[in-house]
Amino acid sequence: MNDSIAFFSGFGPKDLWFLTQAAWQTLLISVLSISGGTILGIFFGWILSESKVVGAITVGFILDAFRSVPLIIQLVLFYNLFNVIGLAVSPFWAGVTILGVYTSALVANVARGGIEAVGAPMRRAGRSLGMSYLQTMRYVVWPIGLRAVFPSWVGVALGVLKDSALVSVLGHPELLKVARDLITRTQQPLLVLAVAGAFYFALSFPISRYAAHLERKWQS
């Protein structure tokens, strides 16, 4: 019987098993860029913040770039920036790399605003107790910060899981680009991409739960 569905549709179970690996490539993708991004973003952030001449001229400027053009640009055109300079970049790290610095580059906007949530007055009581800057930072204006924006950080990090499906246009077998070859195999594109849709799903739901979860929990 299994068998018989799986001729007549063209997808069997060995294709189903090409979209798993395929949803832990995206998984990996998608932790490492959010992961990296999120480091590096809240360095922007704070440079943005704190550094406001510095950070309006430079940092501002790059990453309104990054923000601005296209991520399927940004891919293909810094993947072969790397040939062309002679990095030999696999298509996995690339995609990791510039979907990081895009990740960062939306991330810093983000910290940006929870470093700015953090009152004057506030700054100054901690300063009062007779804590340094980075002590102030670190115990008083992330903490507080930071929780604020962290539904925002949440959306950020949804929507870069999903737009870690461009990285197929650099060839890593990841959801998206195995989905296109099942179908151009099966021929059946809506089977094909409702099973991608389901892992999709999959991976983002969870992370939108607990999300939920950590949110209510602070608020208790």
Second form
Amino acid sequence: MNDSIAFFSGFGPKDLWFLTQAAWQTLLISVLSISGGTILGIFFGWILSESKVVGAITVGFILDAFRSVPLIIQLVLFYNLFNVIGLAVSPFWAGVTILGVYTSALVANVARGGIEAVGAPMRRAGRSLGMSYLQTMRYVVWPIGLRAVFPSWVGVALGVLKDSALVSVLGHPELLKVARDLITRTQQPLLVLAVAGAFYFALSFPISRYAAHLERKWQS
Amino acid sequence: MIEIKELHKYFGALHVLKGIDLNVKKGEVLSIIGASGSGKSTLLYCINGLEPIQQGEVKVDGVSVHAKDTDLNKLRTKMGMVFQQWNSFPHLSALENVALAPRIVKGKSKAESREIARAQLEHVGLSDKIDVYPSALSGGQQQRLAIARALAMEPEYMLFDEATSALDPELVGEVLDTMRLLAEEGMTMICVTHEMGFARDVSDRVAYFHQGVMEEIGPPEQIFGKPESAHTAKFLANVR
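Could you please show the structure of the form predicted together with the partner chain, as a counterpart to the form predicted on its own just displayed?
Below is the whole assembly, all chains and molecules, this chain first.
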């Protein structure tokens, strides 16, 4: 009997530390996939806005596929595919890569909307000052357009942060995976899930506060 | 000197400019008047290389604007352009709006470009708005900001595309005053305008455009006093 008591022990301070480490993993996965996916997504959005036809049938089609297939299927499918073709990719990097591409598919459409919202007159104003096409993009079109869609981007980022829980299916010890392991051991699902949920909130809340702060600053 | 020879411009099947011949000398102020759709604004866009042309040639200081090997970005720094919609950069303060192009196009240092910007903002009477963002400026102030932004590149020519047409009536005066100031300073200017008073008082020559053709050009006394073309006379009778 003593053995089983040790095996099913209750939620303790040490478990809180496990969850903290897991939250760090979640943060790492999210930051890497969101920043990588955002840069890639802006690039894709730019292609979509600049070449309507070619962009739509190449980039647009691929992105549609990533947006339409459930993330959990993408994760399992690509993780196994990586291993089948002999790429030894850890669950962590597989998760980051797939989540990043998934993010880029969402960001691409947000970014395209912002870039297209900056009309020809504003671009001409830049060009008439002697700026090159790329300078006009870098200093005029992107800052104006991407700021306009910043609130949508924050929504995407927070969504991806939460979706990173799905990386647990690959076995990487991020928040949800560790929480599920702890539930198995402690048999205290409500407590463990509440703590894990609090960690997700603690990760998301500063982002949305900081975003609101930036929006206020830009509006002045 | 700006030289335009046998310039033809089409938008698809639409023949917008039908063989324009025009020279503008250094120091000259030319006003272009005419009904909407007569091709006046398109001509400015062609001079600045913002629109391709189908036939003819535009030369600025001897450099062909539409030639393939022309460095258009460099050539454009010689020509400041002010648009009907002022298009201030909304994410930058007044000072940054003006300082941007000298820094990134001409490669001037941050301090130097800010100094240029400060001087040009003072030039157009916006010294007290240096740190203000465009959203807090009136239309007239934004248009003067656009003029300062163009002047910061130290252009030799200024092209005004209906600079006052989008403004509330009470704001037109301050922008015209700024344009007058530039004319007095000897700037070479081509002004597409509906302000007949400005065209008459400030211009050395006035050109009347009618359906893609330069119907008549001459000193303001001729155009407004005894126009040679019946079209010019009819247009002026209608706008008065």
